[in-house]
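Encoded as C-alpha cells, the following chain is the form predicted alone, with no partner shown.
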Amino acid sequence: MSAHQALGGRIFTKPFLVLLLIFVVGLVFMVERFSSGMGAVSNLNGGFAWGIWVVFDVVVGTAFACGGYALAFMVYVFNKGQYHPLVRPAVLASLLGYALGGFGAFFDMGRFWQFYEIFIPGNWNFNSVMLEVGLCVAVYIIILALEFAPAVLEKFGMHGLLKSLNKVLFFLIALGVLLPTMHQSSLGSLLIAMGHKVHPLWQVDHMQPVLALISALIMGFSIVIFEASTSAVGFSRKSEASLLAKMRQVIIGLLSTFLIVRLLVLLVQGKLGLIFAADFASLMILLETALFAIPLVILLSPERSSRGSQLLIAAMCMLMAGSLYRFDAFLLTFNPGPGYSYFPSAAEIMITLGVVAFEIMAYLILVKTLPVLHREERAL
C-alpha cells in the first residue's frame, strides 16, 4: 500500500467557485494582452522594463515555490528522513508555482511567440543574467515534474515505469537542489546589474546572491508550514505542528544570517544611516527587518514554537518578509530615472491573481484526486 492517499471530496466547492470566478476574468484580460499587445492592458514603460508580472510571477513566485528545494536538503541532503511525509505536497507546490511563474514570464515578453530562442545555444548571450535563470527555471520545471511523476504513476497503477523511475531519482533530486540554487542566487545578481537603479539599501555591492538565496530557503521553509498548516484546518486532518517545530533550528539559523549579513554589509559599506532616513526606502527596510524579526522571537522560544498557531504565524512573517524584500528591491525602491513612474493597471493586477486563483484550483484539483498527501496512520 502506498504511503500517501488522494484526499477524495467535492471539487466545486464554494471557495473552489470564488477562485474559478477570479480566474475567469484574469483569463479574459490574458486573452487581451496576447491579442491585443502588452499596452492595451499594461502601465509598463521605458523606464519600468518590467513590473508585477515578472517581480510577482517570477521574483517572488519563484520563492514562494521553494518549499520542495528547501526539503530536497532537509530529507536528501541531512539525511532527516523524518520530513519525508512534507514532500510530495511541497514538491506539487513547487511544479505548479515554477510552471505558473515560467507562464507568467510570458505576458513580459514583447514577442513571446519567439521564446523558442531561449532554447537555441546559437542565439544565446552569455553575458545576460536572465539567460541563467530562464534555462534553470524551464529546466526545474521538468525535474519537478518527474520528481512529482510517481503520484500519477500510482494513481494509474504504472509500477514498472515508477520501479524504473526510482533507480534514476536520485539523480533528479540533485538536480533539483542545484538549479533553484542557481538561478535563486542570479536573481540577486539581476540588482547587480542593474547598478544605480536599485535604491542603495538594496545595492549591497555583489552580496545579493547571496542574500536572494537565504530568503529563498526561508519562503521555502515558510511556504511548507503554511501549507501544512492551512491543510490540516482545510482538509480536517491531524496537525502536523509537532513535526514542523523540529525544523526551527534551520529557519533560525537561515533568519539569523540573513539579518546580520545585511545589516553588517551596509554598515561596512556606510549605509546603515540610510535605514533612518525617515523617507519611504526606510520604511519599507525597517518593516522588512520586523518580519523577518519577529518570527525569530517566536522560534526562538522552544515553547511558542511548539503552538501550530505560533508556528502559522511565523511562516506569515518570513512569507510577507521576503516577498517585501523581494518587491523592495526590484519594484518599489526601483529609480529608473526622472520622468518615469509605475503602478500595474487593474488588467495586470487580474492576471496576476487569475494566475494564482489557477495554481490554488490545481493544487485541490491533484491533492483530492491523486496520492499527494500522505495517510494520516503513518503520520509522525
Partner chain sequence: MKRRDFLKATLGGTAATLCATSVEARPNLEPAPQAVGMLFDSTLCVGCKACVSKCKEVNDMPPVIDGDKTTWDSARDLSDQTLNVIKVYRDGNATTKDSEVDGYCFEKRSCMHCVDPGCVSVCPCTAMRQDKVTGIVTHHPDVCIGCRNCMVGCPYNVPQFEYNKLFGQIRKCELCNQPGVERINKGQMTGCAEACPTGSTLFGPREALLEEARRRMQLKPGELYRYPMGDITRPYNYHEKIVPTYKQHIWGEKEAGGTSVMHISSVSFDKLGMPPLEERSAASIAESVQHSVYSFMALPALALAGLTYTVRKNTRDHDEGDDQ
The other form holds:
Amino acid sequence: MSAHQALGGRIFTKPFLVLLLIFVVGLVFMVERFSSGMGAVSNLNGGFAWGIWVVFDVVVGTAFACGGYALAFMVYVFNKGQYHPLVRPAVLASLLGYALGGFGAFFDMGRFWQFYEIFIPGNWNFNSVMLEVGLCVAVYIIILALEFAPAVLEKFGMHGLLKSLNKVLFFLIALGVLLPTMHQSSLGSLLIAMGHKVHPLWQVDHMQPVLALISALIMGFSIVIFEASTSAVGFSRKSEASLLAKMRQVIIGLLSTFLIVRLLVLLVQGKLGLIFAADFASLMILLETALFAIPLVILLSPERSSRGSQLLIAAMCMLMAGSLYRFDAFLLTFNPGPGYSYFPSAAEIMITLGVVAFEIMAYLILVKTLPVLHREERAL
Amino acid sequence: MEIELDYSSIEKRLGVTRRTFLKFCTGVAASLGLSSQSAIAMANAIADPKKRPPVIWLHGQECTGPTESLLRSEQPSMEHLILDLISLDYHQTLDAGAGHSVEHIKKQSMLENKGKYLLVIEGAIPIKDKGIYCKIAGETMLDLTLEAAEHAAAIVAFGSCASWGGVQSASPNPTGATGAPQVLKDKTVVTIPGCPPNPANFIGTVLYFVTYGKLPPIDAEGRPKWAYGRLVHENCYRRPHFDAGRFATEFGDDGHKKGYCLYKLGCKGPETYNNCPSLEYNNVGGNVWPIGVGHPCFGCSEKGVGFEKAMFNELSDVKTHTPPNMFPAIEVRESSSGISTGAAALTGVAIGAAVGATAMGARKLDQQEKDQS
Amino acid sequence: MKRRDFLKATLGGTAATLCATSVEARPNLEPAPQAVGMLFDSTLCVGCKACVSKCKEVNDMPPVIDGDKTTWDSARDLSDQTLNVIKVYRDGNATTKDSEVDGYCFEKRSCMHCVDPGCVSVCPCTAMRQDKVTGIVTHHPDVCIGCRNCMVGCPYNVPQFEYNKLFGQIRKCELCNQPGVERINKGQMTGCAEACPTGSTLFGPREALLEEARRRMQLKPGELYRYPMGDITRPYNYHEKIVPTYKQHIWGEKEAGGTSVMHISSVSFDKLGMPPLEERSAASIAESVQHSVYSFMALPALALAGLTYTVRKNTRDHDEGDDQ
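Having seen the form predicted alone, could you give me the form predicted in complex with the partner chain?
All chains and molecules follow, beginning with the one already shown.
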C-alpha cells in the first residue's frame, strides 16, 4: 500500500478559474511571440538582451524549483527520513518549475527552431557556463520526471515497471542532487563573464557560484515550507509546522553562511562603502540583506519557529530575498552602458504570469489526481 | 512705401530700363535676405542722387583682382550702376586723371566729406620697416590707410589681401603684409574676402549701406553674415556624395568624372565660409564656380586656409557639424524601453498578490493552530 | 561510510581540486601573431559617415530611419541593421574640435575584435568563434540557438539580435571577412578603412597599428605629421596634419586583454562611452572558475560517486522502514 494518496475533489475551483484566465491571456501573447517575433511583445534591447523571461523564468524560477533538490539533500544525503512525506510534492513542484523554466527559456530563445544545436556534442564550447546550465537543466528535467514517475506508475498500477525503476532510483536521486548543485552554482557563474555590467556589489567574481548555490538551497527549503503551508491552508490539511520547524537548524546555517560570505567578499574586495552610497543599488542591497536577516531572526527563536504563520512569513522573506538577489544582479542594477534601460512590457509580464499560472494549475490538477501528498494519518 | 520718384531720370542716368532697375534692386535685397519692402527702399535710395556717398578707394599690395572682377560683373550695366550709385572720388585704377591732381582731389574730397565718405581698401598693407614696401605718391600705404580711415563713415576691406593679408601674408611674409582690420584695430572694418571676391557680395553690402546708412550685420572676422554665414560645404551640390562616402581620389579618375565629392583632393569647402554654391561666380551660369568645374575649393576667402594649406595634399577640417541633430550622442541608443503604465500595474499587482496571499495564509495558519490546541 | 566521512572526503576532494586548478587560473589570451585590426584616431575623424554608408553597402543593410524626423539613414547606435556608427561627444557650446571642455569629437562604434573575446567565451554552441590566424571574431548563425549570452557577455554591447524578425539572428561586424564578402582573405582592407577620407580608420596588422599608435603618442602637439590612409602596410595616400594633444592612452592595448580594433583620442575614453574595464578579461575569470570546478569533469564524477554511495545506503534504510 502506498504511503501517498490522491487528494481528490473538484478541479475547477474559483482560484483555478482565475489562474486559467491569467493563463489564457498569457497564451495570446505567447502566440504573438511565435508569430511576430520577440520584438513584438518584449522590451528587450541591445543592452538588455536578457529580460524577465531569462531572469524570472529561468534564473529565479529554477531556484524556486529547488524544493526537490533541498529535500533530496536532507532525506537521502543527510539521512533525515522524517522529511520523506514532503519529498514527493516537492519533486512535483520542482519538475513543474524546471519544465516551465525550460519552456520559458524557449520563449527567450531567439533561434528556437535550432534549439537542438546545443545538444550536439560537436558544437559544445566547454568554456561556456551557458552550455553547462543548458545541458544540466535539460538532463535534470528528465531526472525529475523519472523521480516523479513512481506517482504515475502507482496510479496506473504498473508495478513491474515501478519495481525496476526503484532499483535504479538511488542513482537517479544521486544525480538529482549533483545536477542542481552544478547548474544552480553556474547560474551565478553566468554573472562573472558579464564583468563591469554587473554592479560591483553583485559582481563577486569567484564567489558567484557559492552565493548562487547557497541562496538556491535557501529558496529550496523556503519553497518546501511555502508549499506545505499553502496546502495546509488551501486544502485544509493538517499543519506540518512541527515537521518544518525541524529544518530550522539547516536554514539558519545556510542563511548565516550566506550573509557572512556576502559581507566577507565585499570586505575583501573593498566594496563595503558602496552599501552606504545612498543610491538605488545601496537601497537594494540593504533591502535584500534585510530580507535575508528577518527570517534569521524568526528562526533563531524556537518559540516563533514553531508557529506555522511565522514559518510562512520567514519562507516568503527568503523567497523574496533570493529572488531579489537574482533580480538585482541580472536586471535591476545591471548596467550595460549609458543610455540603456529596460522594464518588461505588459505582454512580457503576462507571458511569464501565464507560465506561472500554468505551473500552479498543473500542480493543483496533479495533486488531486495522482498519489502525491502523504497520507494524512501517517503524517507526523 | 510709395514709389514717387520719376524713373525717367534714373533710366537716363543709369542707362537701364525701370524694369531692369527694379529687378536688380529686388535681386540684391533677396540675396541680402531682406524683404520686398527693402527692395523698394533700396530703389528709392539709389534713385536719389543726393544719397550717393563719396567713395575713396585705396589699392595696396595686390593684383587688382577685386576691381577687375567687379568690372566684369554681369548685372545689367553694373559698372554704370556702381559708378553712378556712388560718387567715386578716388580710385587709382579707374581714375582718368593721374599724378598730383588726383591726389589733390582725394585730399579735398576727404576734407569736404569728413565723416561721410566710404573707404574701400583693396590689397594688403605691409607694415614691416615702417611700411616702406608699398608707396603711393611718396607716402606709405600704412600712412595713407590710417589717414583715410580717420574720418571715414564706413570702411570696407575688399578682397582677401585687404581682409587679412592674402597671398602676400603667406609664409615667410617678407614685407609684413597685413589686412586692414589688423591695421585699423579700433575701427569696424567690413571684410569681403575672396580671391577674387564675388562682386555681388560687395554690391550687396554697399547697397545696404546706401539704403540704411549703416553696415549689415557682420561676424567676428568682419564678414557680412548674409554672404559668409555658411560653409561652402553646407550648400555644395556635391554634398550627397560626401555623405554617401563617394569621393574622387585623383583628377580624371572615375569618381572625378562622375562628379563625386572632391574632399579627398583637398577641397576646403568644409572649412570655408562663402556663398559660392548659391551665387556661383560672376553670373556666368551653368554651374561655373571652382567646385562646379571639378576643382576642389582652395579656401581663398578663409584666413588660415587659402594660401596657407596645401591645395591638394592637405585635407580640410570639416566644420559643418552642428552636432545635436546630425550625430547621435555617445549615450544615445537604438532602442531602450521605459516603464509603461500597464507593465508597472501588472508588476505591482503580482508582487501585491504574493505579499497579500502570504499575509492571509499566515492568518489562516494561526487560526488553524488555535483551533487544534 | 559515515556521513561525516563522506562530507570530509567530498570537501577534501573539492579543496584539492580547487587548489590544483587555481594555480592554473587561465590568464588573458594572447593576440594571434598575425592578427589584423584597425586603428581609429578620433582626432582625424571629420564625421562624414562615409564608413557608415560603406558598411551598409558591404553588408547590404537597410537604412535606419529616425522616426518621422529623417528620410535618410540616421542610426543612433549599433543595432541589427547597423554594424558601424559614428557618434558625437559634446560638451558645453561644442565649438572646439577634440577639446574635452566646450568641444566635440567623433567616436566610432563597431566590433572591437577583442583579443580575449567575451562573446566567444560564453557562447554555448561555438556560434561565436575567433579566427586563429587573423584574430577576427566571427559569428555562425547555423549553430546559434539565440540565447543572446554573447550580447550580455560583450563589454561593448556589440552583438545585436534581430528582435523584430521571427526568425532573427545575431548581427555583428566580422571585419569584412564574412562569407560572401571575404575582403581580408582577398587581400583587401575593411570597407570602413577604405572609405575613410582622412585615415581616421586605418586598417592593418594589429602589431603595426599598435606601433603606429605608440608613435603618435610620442608626437609633439603642433608639429606636422603625415598620417597614412587606408592600409598601414601600403597606404594609398598620406594626410598631412598638425598633431593634436593626444591623451596618452591607447584603448585596446591592454583593456580586458586588448582588442584588435584600437582607438586613440584627445578626449578621455570614459567620456567617449568606453566601459570601465580592468586589464584582466571577465572571460578569463569566468573560465578559470568554470575550469577549476569542471576540469575533465573529475570533481562532478567524484561527487556523483560519493552521492550514489550515500543515497543507496540511505534509500535502503528507508525502504526497510517503509516496507514494514
